[in-house]
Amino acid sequence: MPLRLPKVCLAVQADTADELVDITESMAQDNPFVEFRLDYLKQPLTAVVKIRRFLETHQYITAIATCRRADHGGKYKGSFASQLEILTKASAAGCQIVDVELESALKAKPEALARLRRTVGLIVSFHDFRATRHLEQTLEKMLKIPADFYKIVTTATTLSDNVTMMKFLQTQSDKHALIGLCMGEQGIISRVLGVRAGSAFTFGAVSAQQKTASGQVSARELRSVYRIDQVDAATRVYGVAGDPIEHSLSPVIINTALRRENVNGVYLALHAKTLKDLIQCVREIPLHGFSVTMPYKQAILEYLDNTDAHTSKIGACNTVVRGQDGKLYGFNTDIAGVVRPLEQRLTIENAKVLVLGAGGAARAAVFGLKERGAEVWILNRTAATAQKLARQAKAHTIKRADLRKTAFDVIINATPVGMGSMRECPLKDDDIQAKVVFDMVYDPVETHLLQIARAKGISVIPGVEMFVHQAARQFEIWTGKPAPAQDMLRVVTIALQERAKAREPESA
């Protein structure tokens, strides 16, 4: 058994032995370290012959055999004796490591495990599907069984659970060979940073659809997006905090920028159910900077030590920097997201601009444009909110009935109307009279509003440009380097196209 294992083990599950080997074969070149989840097969023993043949012709592969019992989070329902028989035969077939759950290991005769361990590396594993707790006591129990690795997998119910797991790894991994991580959407931090804290390796899924545990990230994503092979003690950690956060494209776009500009950093999705949990995590990990998204853009203000003028004016923050002194500094880059795409197309000074909406995004657009000398009109469903914003920004309000009589240089949709839908549009066709139409909605890339504008021969700015430019400004604030905006635009456009493709069968 090689002492230095790759950082990512590909967890492979399938319905049949042929499929199990085919999937592994197709991914073997990039994934020389695999876990065969034999418990997913109806007859695990039938796979042993095929695994032997596969490993004989792929001698560079290191393989773990796992046959986890149903009462410990697996699928195997056979007897305890037959579970051990399957693992023994898998080791004889060439698997260099076998994984036995703590509960099974405690029931086994010590000589049976010792016999197995003479020919193969042994992982004793424990899974907690409800929480992250009692890590030291669990390890103490596990150490009674001689093994090569001790694997403790818990569930993160808060971001701080990742900190608990990583502190445990830091204090114990010098004494014992440990594998440690947190499951669940909130456990992404431990899946990427656990190897830095002392976990021997982490697990990656074959794909987003073929996970063997909740919150598992694909092996490809761990390598290409999170660059797990480069993560070390000097890696700076950034993230995007919100609730929900699962569908955020920020990790794809910022990690691309970090890679292109050779910054030793990684950017993670932080599912923060409370701000208190987030702030504790920021201080403990420590994060060097993070993006703030819904619903925390306003609420984060009370946790900041200082903010830039834009944040104070808009009353919302989307970018936080953690200073060397540990203080938190807030910025708002949504203004850059609005202004930069427009500057590439026209002179903003004295331009007549209609902003639809009066929420956070609209406030960023109104203040940013006023700052550059534009004449701004606001149209909002609730007139009082529009009037209040107009007073604060020295802008105008307009009634929907007056739109047809008024031509603008730019119309900006700063409402969520059209998000995830090709049918909704914030304006009627006849209301759209402008040289440029800018839709802040970026999914779908081509909204109904943009389609109407194009049909009228109007120049359009898709929301993905705003998304890229506000992220580019964040990257510049955090790193002091110019952002590779074109690369960022390219990867996010591809990601949105893939997302649209994945949705197609559902709507068909």
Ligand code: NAP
Second form
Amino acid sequence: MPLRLPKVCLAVQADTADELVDITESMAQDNPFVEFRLDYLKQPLTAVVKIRRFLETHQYITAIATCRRADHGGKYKGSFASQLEILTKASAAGCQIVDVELESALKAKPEALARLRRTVGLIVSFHDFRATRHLEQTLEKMLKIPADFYKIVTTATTLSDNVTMMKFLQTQSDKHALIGLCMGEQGIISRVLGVRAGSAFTFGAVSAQQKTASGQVSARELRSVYRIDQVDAATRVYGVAGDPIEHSLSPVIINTALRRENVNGVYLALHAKTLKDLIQCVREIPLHGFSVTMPYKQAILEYLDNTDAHTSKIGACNTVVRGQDGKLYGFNTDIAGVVRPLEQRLTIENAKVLVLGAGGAARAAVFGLKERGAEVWILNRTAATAQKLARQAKAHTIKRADLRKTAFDVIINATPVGMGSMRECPLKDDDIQAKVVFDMVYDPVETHLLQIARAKGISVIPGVEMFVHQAARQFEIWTGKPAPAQDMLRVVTIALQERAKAREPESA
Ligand code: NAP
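Taking the form predicted alone as the starting point, write out the structure of the form predicted in complex with this ligand.
What follows is the entire complex, opening with the chain shown before.
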């Protein structure tokens, strides 16, 4: 077993031995450390010969053999004796490490485990599929079994569970060789930062579709998006907090910017079920800054020590900085998201702008444009909300029937109409008359509104540009560096195209 293991172990699962080895072979170049999940195979023993041949020809690979029993969260249904037999044979085939669950290890004769350990490294593992609790007591139990690594995997039901796991790793990893992480969508912090806290390594999935544990991130993403190989004690931690958060594109866009500008920082998706949980994490991890998304843009305000003028006017915050004094400062970068793309196309001062909608994003647009001297009209489904905003921002309201009486320079859609696979448009064809049409909706990239505008020869601004510019401003606030907006636009466009492709029905 090598003295220094890579930070990421690729967890490989397959139905057949051929597939298991084929997947490993295809990814071997970037993944010199793999775990063969033999329990996923219908006949685990059939893999042994193939694994031997593979390891003989790939001597640089370090392999863990795991055949976890079904009652301990794995898939293996055979007898306890045959589980040990499979692991013994896998070790003889060249696997340098075997993983035995605590429950099986406690049943095994100590001589049997000692014999196994003469030829391989032994991981004793424990999985808690419900919660993150009793970590010290569990380790104490595990330490009764002589092993090379003790692996404790729990389930995060709150963001703070990651803090519990990382504190445990920080205090115990000096004394014992530990692997620790939290499963579940809320456990991503521990998957990326656990190694920094003292976990010997972490696990990465073959792909987003082939995970061996819930919340697992692909090995490729751990390296390329989260740059896990560079995460160290000095790495600043940022994140995006919301509920749900799984599909947020913010990690890909901000991590790209951090990498591009050589900032030692990492940005994580924080699935916050409550703001109290989030704030505790912000203080304990600690987070240097975070983005706020649905449904917390308004509710976060009461947790902040101070806000900029835009945030208080708009009544919503999408960016938080944690000062050196530990205080939380709120900003709203949606204004930059609206204004910057427009400035690239026309002079905002004295421009006549129609804003559709009167929610949080519309408020950012209206206040931002008024501040730059535009004349703004608001049209909203609920007229009273539009009137209130118009009063606050010294803008006008307009009725749908009167749209054709005013010639607008810009039309901005700040409603969700047209989002997802909807083929809806917030305006009738004839009402789409302007020099520029800006749709805040960014998925799909080309909405029905933009298609119609483009066909009429109108200059269009897709919502993805707003997404990039509000994120670019966040990056600038957190790092003090100019953001690489072009690179950010490129990665987010690719991610959206991939998403659209995944949605397409498969052709015959
Ligand atoms: P919000 O606060 O919930 O406001 C939604 C607004 O849209 C309200 O004025 C609402 O009218 C109106 N609306 C909702 N459904 C409608 C429908 N079926 N027909 C007509 N009007 C409808 O949401 P928000 O945060 O402002 O976001 C609005 C849109 O902007 C979303 O699609 C969001 O994804 C997008 N956005 C994009 C970016 C970006 O970076 N590109 C940033 C922020 C937001 P009522 O007052 O009548 O309910």
